Every structure is written in structure tokens, then in C-alpha cells.
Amino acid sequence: MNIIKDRLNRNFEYLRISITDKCNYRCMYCMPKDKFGSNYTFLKKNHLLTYEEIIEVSQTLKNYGLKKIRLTGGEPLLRKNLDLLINGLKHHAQIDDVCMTTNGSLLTRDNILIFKKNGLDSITISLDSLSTSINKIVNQVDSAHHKVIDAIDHVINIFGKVKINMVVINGVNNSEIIPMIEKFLDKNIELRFIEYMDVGETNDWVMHDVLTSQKIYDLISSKYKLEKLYDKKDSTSEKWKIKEHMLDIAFISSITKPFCSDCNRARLSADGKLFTCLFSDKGYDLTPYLRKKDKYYNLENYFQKIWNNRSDQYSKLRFSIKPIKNKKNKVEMSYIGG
């Protein structure tokens, strides 16, 4: 294995793969309906990486330290035969940890069982509210979130535990923080509160809409006793246990507590572009290195050059004394996979 470092001495271990830019939801922080309407042009099927190409990338990058892959979208379950990709990543590319993040609307007991049988290690489900009226504001289509609640129970029954992501937007769904805790208090769940981030150019982000992790912590601790849990060095979250209950909670604080210094991840878009930061404005096209099989297109050398030159730390510099220039045309979350 060739362990490589970027210009800030960060190694590479984690790849998030968006397998489609399409989604059946229109969440205001990711794919707002007014920007991603019926006239929006999504990637054509023949522009998407094939499963074989995704597996080849993963197998190649394993030689440079890749340990964990998370399948995302868009909504990953909109791609057919996802079990074949999971099986290839786990058993052919031999990736240690293969996970998936989904909105949960298309999860069933049957396909969860199939995913686990083929090697999927865990599932994270996005759920921003239990309220039908608030869900209609956050997700601007009919989300039928009762199906997501059922999916959460199925994942717990089959995998033993599930993570739930809740993006908290001040003045929109912050009233749902305590109800979400109360709903899942005695289930084997890690409920993760995510600060609303300035990803892409279409969500009209402003700092006023961010409810900080500290404020969320203060709210929760006013009702429940919290006990600190161990955080891995490269973890993006700070974890806590609610005493005398099964529920764990976590805070992902990209705005107020950037984790750039330990960032060990890259992102692969559905059409084969590698991004070295969530807030990138450009990606590195891997498709010539997958489709032109000659000595001039060596994927190993290309990736090593990309990572060795990496110096991204957007979140850390966002509010610095000498602020970085406002990035233009930042890649959208639905395209890069969050």
C-alpha cells in the first residue's frame, strides 16, 4: 500500500461516491424545486460511470489507503441493481467499510436484506422533520415520511443500528429537534444534527439560517443528561450518549468547528470527476484514465498527483481575518454527493 499525503500532511482513506445526480426529493438545502424543476437537465445515462468503472476506481485507490466508501447521490436507490455495485466494492475491490446514505423513501425490508447480504456495512437515512407541514417546507415534494420511519425500523432490525441525518435550518425545522429525540429515544440510533452549510450556489445560504451545534446542544442538555462519547481523530462529528436511553446524538459542525485539518476524504461524481473538497469549484476528470487504456493515461499516477497537490481547507478559512475570495460556481451537493 502506498500511503500518500497532501500538502497539509493529510492522508487519504475515505471516498464518497455519488452514483446519480437525480433525486425524488427537492430539499431546500440541496435541490430546491425552483432551481431543479422539470426543465433542469440531469446527467444522461451514458454519461454515468458504470458499476465496473466505479469498482475499478475503488480498487485502484485502495492501493493508496482507501478504507471506506459511502454511496450517495442524488438518491442512490434510483440506480438499478445497486446490490451488484455493493458486492463488487466489498468483495472485488475489498473495501473494508461500504456504507450508503439515502433519503429512505425507497428502502424496503427486502432490498435492505439484499444490500446486507451483498456486503453493505451500514445505512444512514436523512430525515429533517417528523411534521408533515414542516416536511413540505424542507422537502418541496410529497415525501411520505411515514415510509422513512418504517425504513428506519427495518434497518435497525437488519443491521442492528442506523444513523439519521437531520440538517437543522434556523426558523424552519429547529422546532423538531426535541420531537426527533423523543421519537427515537429508546431505539438503537445515532441522531446527527448537521449545521446548515453553504454548499453550491442554489440554496441561498446565509449565516442567519445556521443554528449552531452549541445552541442545539444547549437545547437538548436542558432536557436530558448527556454523556460524552469517544470521537475518532478524523471524525466529522462529536458524539454524546443520552443517559438512561439507547439514543446517541452527534453534532456535525462544518460552520462553527471546521474539521479541515483532519480531512481524509475525496468525492467522486456520478460522471467520473474527483473532488478534493465539498466546497470545490472544479473536479478532476477520471474518465480518460478509465476508458483510454494506454501508457499516457495512468490512473494511479494521476490520483497521486491530485492528492499530493491538495491544499483545500475552505471551511477553516471561511471566516478568517483575511477571508478567501468568494468561490464562484461551487459544485452542487446533489452532484457531489454531500
Given for the second form:
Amino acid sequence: MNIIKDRLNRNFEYLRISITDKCNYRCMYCMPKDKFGSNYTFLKKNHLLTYEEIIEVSQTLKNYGLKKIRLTGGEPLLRKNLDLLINGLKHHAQIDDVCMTTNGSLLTRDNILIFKKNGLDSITISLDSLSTSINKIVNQVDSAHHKVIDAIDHVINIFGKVKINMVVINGVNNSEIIPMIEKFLDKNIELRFIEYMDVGETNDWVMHDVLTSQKIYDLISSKYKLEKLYDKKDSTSEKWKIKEHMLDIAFISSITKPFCSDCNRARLSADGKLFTCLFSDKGYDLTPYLRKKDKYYNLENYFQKIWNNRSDQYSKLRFSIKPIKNKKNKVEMSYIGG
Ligand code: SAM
Ligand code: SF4
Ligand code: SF4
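Previous: the form predicted on its own; requested now: the form predicted in complex with S-adenosylmethionine (SAM):
Now the full complex is given, and it begins with the chain already shown.
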């Protein structure tokens, strides 16, 4: 295996793969309904990477340190026969850790069992509220959340545990933080509070909408005793245990505590563009390297060059004197996969 470093001496280990840019939700922070309506042009089916191509990229990148893959989107469960992709990533590309993030609305006990049997290592479910009326505002769906709660229990039964992502939008779902903790207090869950990020150009992000991890921590610790858990060196979250209960909580503080200096991840869009930062405005097209099989299109060399040249640290520089946040055309979360 070749260990490669970028210009800030960071390794490559983790690939997040968006397998579709479509979704059955319209979360206000990701695909606001007014911008992702019937006029929005999604990727055409014949522009999507095939499962074989995704597996080929993963197998190649494994030679450069790839250990972990997360399937995401859009909503990954909108793609058919996901078990074939999972199987190929785990058993053909031999990726150590294959996980998935989903809104959970299409998970069933049966498909979870099939995913596990084919090699999926874990599932993260996004859930921003337990209230039907707040879900309607945040996720813009007629509540599917009872299905999501069922899915959470199925994942715990089958995998032993589950991570839940909750994006907190100041003034919208703050009131759901404590109910979410109460609901999951004695389940084997890691409930992760994610600071609302300025990804893409459509969500009209302003700092005022961010409820910081510190404020969420203060709220929770006023009610529960928290005990610090160990965080791995390259972890993007800070973890705590709710004392005397099974629930762990974690804070992902991309806005107030950026983790760029340890960022070992790249992203692959559904149409085969590789991005070296969540806030990139430009991806590197891998499709010629997958489809034109001749000596000028060597995927290994191309990836090595891309990673060696990488110097992204958007979150760290977000509030710097020369703001790069004014850069235009940042790609959308639903396209790049979070
Ligand atoms: N549809 C799947 C889901 O929602 O879990 C997977 C894709 S979604 C883009 C991946 C994760 O990104 C979700 O947990 C979602 O809550 C989070 N996310 C989306 N937009 C965000 C934003 N602007 N700030 C913070 N997290 C965001
Ligand atoms: Fe869909 Fe996930 Fe984006 Fe919500 S966060 S709109 S569920 S892709
Ligand atoms: Fe990595 Fe870019 Fe996020 Fe920094 S802003 S942690 S470089 S993806």
C-alpha cells in the first residue's frame, strides 16, 4: 500500500460516496423545497457511476490508504440493489469499514438484514425531531418519522447499535434536543448533534441559524450528568456518555471547532467527480479514467496527483480575514453527500 500525503501532511483514509443526488425529503438545510422543486435538474440516470465503476474506484484507492467508505446521497436507499454494491465494496474491493447514512424512511427489517449479510458494518440514521409538526418544517415531508423510529429499533436489533444525526437549526428544532435524549436514553445509540453548515448555495445559511455545540452541551448538562468519552485522534466528533444510561451523545462542530487539520476524507459524487473538501466548488472527473481504458488515463496516478496537491481547509478559514466563504458555486450537500 502507498501512503500518500497532501500538502498539509494529511493521509487519505476515508471516501464518502454519494450514489444519487435525488431524495424523498426536502430538508430545509440541504434541499430547500423552493430551490429543489419540479424545475430542478437532477443527474440523468446514464450519467451515474455504475456499481462496477464505484467498486473499481474503491479498489484502486485502497492502494492509497482507503479504509472506510460511507454510502450517502441524496437518499442512498433510492438506488436499487444496494446489497450488490455493499457486497462488492466489502468483498471485492475489501474495504475494512463500509457504512451508510440514510434518512431511514425506506429502511425495513428485511433490507437491513440483507445489507448486513452482504457486509455493511454500520448504519447512521438522520432524525431531526420527534414531532410531526417540526418534521414537516425541517424535512418538508408528511411525517415518515414513525417508520424512522421503527428503523432505529431494527438497526439496533440487527447491528447492536445505531448512530443518529440531528442537525439543529436555531429557533426551529432546539426544543427537540431534550425530547430526543429522553426518547433514546436507554438504547444503544450515539446521538450526534451537528452544527448547521454553510454547504452549497441554496440553503441561505447565516451564522444566526447555527446553534453551537457549546450551547447544546450547556442545555443538556443542565439536565443530565455527562461523562467524557475518549475521542480518536482523527475523530470529527467529541463524545460524552449520559451517566447511568446507555445513550452516548456527540457533537460535530464544523463551524465552531473545525477539524480540517486531521481531515483524511474525499468525496465522490454520483456522476464520478472526486472532491477533496465538502466545500469545494470543483470536482475532478474520474469517468475518463474509468471508461477510456488506455495508458493516458491511469486512475492511480491521477488520484495520487490530486491528493498530493490538496490544501483544502475551508472550515478553518471560514471566518478568516480574507473570507473564502464568498467563493461561489460551492456544490450542494445532496450532490456531494455530506
Ligand atoms: N439522505 C441521507 C440522510 O439525510 O441521512 C444521506 C445524505 S445527507 C446529505 C447526510 C447528512 O448530512 C445527514 O445527516 C444530514 O442531516 C446532514 N446535512 C445535510 N445538510 C446539512 C447542513 N447544511 N449542515 C449540517 N449537516 C447537514
Ligand atoms: Fe435528503 Fe438527507 Fe438532504 Fe434531508 S439531508 S434532503 S434526507 S439528502
Ligand atoms: Fe475537510 Fe474541507 Fe471539512 Fe476541512 S472543511 S474538515 S478540509 S472537508
